[in-house]
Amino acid sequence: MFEFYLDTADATKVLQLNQSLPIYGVTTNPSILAQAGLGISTVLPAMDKALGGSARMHVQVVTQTAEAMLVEARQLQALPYDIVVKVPATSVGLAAIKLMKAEGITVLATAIYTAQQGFLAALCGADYLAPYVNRIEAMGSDGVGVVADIQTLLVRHHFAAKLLPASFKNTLQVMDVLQLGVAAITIPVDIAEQMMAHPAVQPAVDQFTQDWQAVFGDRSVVES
């Protein structure tokens, strides 16, 4: 099953979009939470309510040592939600991932900029891998290409890790990544809204309505 996430701390927007989209869960990071001025004690209950109590939520650790990250991960796992612990794919983060996986904690390796980072995180047991597509592009490299390389490595080495690309600036990047066959994706609210919109759609709908009402008035289809 494909997992579609929104990358946000805005529960109001999530509630709104969940009416139209099959949202699997939400992803957050320290920057998103800080910019919203909200901690997880506020965000997690709000998201859980917005998504009907069955959402998967990705929350990133903020401590700086592998041992401290493990303590944070245990605390997150003790909360009454389906939580995936996000860990940066640094040398310290990889050590933390190994410790967490030894305890059966579900982990996402984040801040992935290269295929080798993704490979090593998968080798350490990470359940999800989050390459930063647009951030890679902004550095002059091929973000979609990095995702493709990681996807190839996962298949060739029979890793169970799921690719969950993040950091998107436009819908074209999203569609390029989806065509690679990734198992999940997380996108900002504005990109999700853009994916449902096209300037030609509403005029077409308005024309349908006009043509229908000219002949049938306000009658429904079954009444015609």
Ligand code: G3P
Contents of the next structure:
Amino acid sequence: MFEFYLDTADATKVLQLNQSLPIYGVTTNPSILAQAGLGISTVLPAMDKALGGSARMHVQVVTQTAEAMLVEARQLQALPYDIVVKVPATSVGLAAIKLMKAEGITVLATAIYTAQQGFLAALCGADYLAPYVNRIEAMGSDGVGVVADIQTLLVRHHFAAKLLPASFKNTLQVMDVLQLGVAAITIPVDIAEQMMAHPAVQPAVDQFTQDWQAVFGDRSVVES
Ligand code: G3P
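Provide the structure of the form predicted in complex with this ligand, given the form predicted on its own shown above.
Whole complex next, starting from this chain.
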């Protein structure tokens, strides 16, 4: 099943978008939480409520050593939610991922800018891989290409890790990544809203309404 996440700390927006979209869960990072001024003690219960108690939530560690990250991961896993622990795919982070996987903790390797980073994180047992599409492209490289390369490596090496690309600034980036057949994605609220919008849609719907009412007035379709 495809996993569609929103990359946000805004539970009100998640509640609103979940009415139209099958939201699998939410992803956060330290910057998102800091910008919202909300910690996980606020965000996790709010998201859980917004998504009806069945949401998968990705929360990033904020410590700097593998041992400290493992302690954070254990604390996060003990919370009464379906939590995936996000760990930056640095050398320290890879060490932390190995420790976490030895304890059966579900892990997402984040801050992936290269295919080799993605490969190594998968080799260490990461359950999810989050390449940063827009950030890679903002540096003049091929963000979608990095995702494609990791996807190829996952298949060729029979890794179970799921690609969960992150960092999007437009719908074209999202569609390019979806074309690759990734297992999951996380996008900001504004991009999700843009995916449902097109300037021609509402005028078309308005024309249907106008044409109908001109002939049938307020009658419903079964009354016509
Ligand atoms: O969690 C990673 C993702 O949120 C990064 O997105 O927009 O800060 O590049 P962005």
